[in-house]
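Single chain ahead, written as structure tokens, the form predicted alone.
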Amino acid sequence: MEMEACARCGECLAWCPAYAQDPRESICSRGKLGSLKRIVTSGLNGEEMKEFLEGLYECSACGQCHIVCPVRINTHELWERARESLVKAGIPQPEEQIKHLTAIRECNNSFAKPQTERGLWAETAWRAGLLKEPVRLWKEYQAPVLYFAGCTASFDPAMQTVAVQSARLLQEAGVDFSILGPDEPCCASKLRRMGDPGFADAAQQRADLFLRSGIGRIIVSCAGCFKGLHSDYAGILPASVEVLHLTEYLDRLIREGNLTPTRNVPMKVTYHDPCHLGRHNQIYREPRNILHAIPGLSLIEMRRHGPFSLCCGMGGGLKLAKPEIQKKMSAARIRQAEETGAEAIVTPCQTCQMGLMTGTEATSSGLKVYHITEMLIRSVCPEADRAHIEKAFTETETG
């Protein structure tokens, strides 16, 4: 029905961030929907199928086409289902995506690292004096709240700051929480993004783990993990298990008076809405509330923000399949941020943070890129800002 619903109006062409960098009909939703319809009815020849696959994977599944579509075709869901159907039919994903998915299936994390290293960020941060107290493991203490750091903040040295600052902010607010540490699984949402047929079974295994462990509330600092655990697990993880993004929870803590930004942060910033947090889950207000609560901080919106936020290109496996397109997309977003006159661009997603940093490099921009935790830390407890964390972690590695 969704394939038949396309009015071929071309509105998706005007808004698609990938089409803006590579204007081919097969890239935009109208082109992909037309090809899907022909696959179901008459079929495609070899060259046409090749072009369709190029377009299907040169897409971050950001959902912008869904927002602007006059009949609101659920395009990003359709692309994920199409990818899965093709894999089941024997047409595999791009090679770099296959390597990434293999790491998740075999190592339970996308970095192919030993799971024993997953919680080391917390131990390092405690020894370096960056936390108020040690972060406890769930198997030793079942707290009311589980902090789910995710693969990127756990393993990527450039993004472990997010995990440390998230934990510190929860401690500053007096939240009683634990982490799974080496028992924390990959959320497996990337399997769904790239069409791996094993996603449903993987999600069920992880949901069973949460239920067996007696976990009732999960706080997630990764927008991708949030979409996975909150949206993709719908119908798999019972509604009795509450999944909140960190910005939702921090906003609540600030409004309830449990976390109070007090120090002045005199900066002009602009805010980047992650697709998985904004368009896919309608979380727009809470991150902005946090920024508005920081004394001295001035928020200037980009011309495309909220539901119309320009994707940085990091989602849907696009970075793996077409890194050159992702770089162009992130560069376009950085140019929009520069138009505001802001000193920095802030986002609550470490994956977007990495993507936007690619954009600043591609454009030789002087714009700074920060995770939203960095802004809040500077106002609440600046001794745990990014510079202090990086210095402490570097000294630990060299020592």
Second form
Amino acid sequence: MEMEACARCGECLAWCPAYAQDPRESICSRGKLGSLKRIVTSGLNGEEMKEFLEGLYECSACGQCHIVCPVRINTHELWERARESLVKAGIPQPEEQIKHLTAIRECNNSFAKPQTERGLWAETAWRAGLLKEPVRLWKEYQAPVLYFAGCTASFDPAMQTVAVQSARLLQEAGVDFSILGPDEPCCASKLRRMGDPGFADAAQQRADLFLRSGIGRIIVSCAGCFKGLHSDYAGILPASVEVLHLTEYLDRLIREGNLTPTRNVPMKVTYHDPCHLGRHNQIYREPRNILHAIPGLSLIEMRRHGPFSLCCGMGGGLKLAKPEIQKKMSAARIRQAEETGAEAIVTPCQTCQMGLMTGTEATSSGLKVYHITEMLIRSVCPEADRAHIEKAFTETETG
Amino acid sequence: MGLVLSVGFYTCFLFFVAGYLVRMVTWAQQAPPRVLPGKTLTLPVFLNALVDILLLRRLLRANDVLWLGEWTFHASLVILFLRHLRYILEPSPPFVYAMDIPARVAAWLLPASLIYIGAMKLVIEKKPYISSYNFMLLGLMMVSCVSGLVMKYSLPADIVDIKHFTMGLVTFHMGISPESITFLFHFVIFLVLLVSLPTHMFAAPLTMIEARQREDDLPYLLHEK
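What would the structure be for the form predicted together with its partner chain, rather than the form predicted alone?
All chains and molecules follow, beginning with the one already shown.
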């Protein structure tokens, strides 16, 4: 029905961030819907199928086409279902995506690292004096709140700052929390993004783990994991398990007076809405509230923001399938950020942060890219800012 | 000529109806929308979706310049459709008479909105913004509008002959076709449009209802508010 509903108006084409970098009909939703319809009716020839597959995977599943679609076709879910159906029919994902998915299935993290290393960021941070107290493991202490760091903030040395700062901010606010550490699973949402048929089973296993462990509230700092646990697990994880994004929780803590940004952060910044947080989960207000609460910080919106925020290209496995397109997409976003005259672009997603950094490199931009926790840390406890954390972690590694 | 037009009409109409019957069956067999078990469409959700459909609310949000043209086009089309019911209903219901003045306005607004939409897409946006299929539809609609206006204001056809002919079609009493060339042209364009009508006319309202239902059933999913 969705294929028949397309009015071929071209609105998706006018807004698609991937089409903006590679203007071929097969890249935009209109083209993909047309091809899907033909697959069902008359079939595609070899060349047409190749082009369709290219379009299907040259997509960050950002959901912009769904937002602007006048007839509200659920496009991003349709692409995920199409990917899954093709895989089931023996037409696999691009090679780099397969490697990534294999790592998740086999190692329970997308970095193909031993799970025993997953919670090491917390130990290192505590030893380096970056935390107020050690972060306890869930198996030792079942706190009212579970902090879910996700694969990137747990394993990527460049992004462990996010996990450390998130934990420190929760401590500053007096939140009683623990982490799963080596027992923390990959959220498996990437399986769904890239059409892996094993997603439902993987999600059920994770949901069972949370329920078995008696977890009632999960705070997630990764936008992708949040989309996974909050949205993709709908109908799998009972609503009794509350899943909140870190920005929602921090905003609440600030409003309730448990966390007070006091120090001046005299900066002009612009805010990048991650697709998984904004368009997919409607979290637009909370991160902005946090930025507004920081003294001295001024926020300037980009031309495209909120539901119309331009994707940096890091979602949906696009970076793996077509890194050159991701680079162009993030460069386009950086140029929009530069138009505002801001000195930094702030985002609450470490994946977007990495993606945007690709853009600053590609455009040789002087614009700084920060995670939102960095801004808040500078106002609450600057001794745990990025520079301090990186220095401490480097010393720990070398020492 | 009457026989040819009548056969043409029945063929096109059968093609149109059969096409949609097949689609309806296919849609019904498809997997249901992603909703929680036990949830059904409620009146508030339906009314919300109805407003989406009637106002093209999503397009208004994404592209207000184009919305003006598209809404005018669709509203004019509905008015003219209702007014044209007088050719196949006897006696014509009061709402058809009430459409007289609105239809006179819509008859001009429809081609104007088509020109506006075409200009917006071709001039303001990039060339591939408009699909070749929509180009064809816009062209057919424009020809239909112009022939209708010519019939109304320049080369009037005998309305009694037309009604006699069209009533004959719907009552299966094939009669003589009106002699007006403009009418013949207008009618043939209508038949071409009938078989090439975009499928979104029927599927789009359903996806719009489904979207609202998804929002209501999975409020914590908050996909697309």
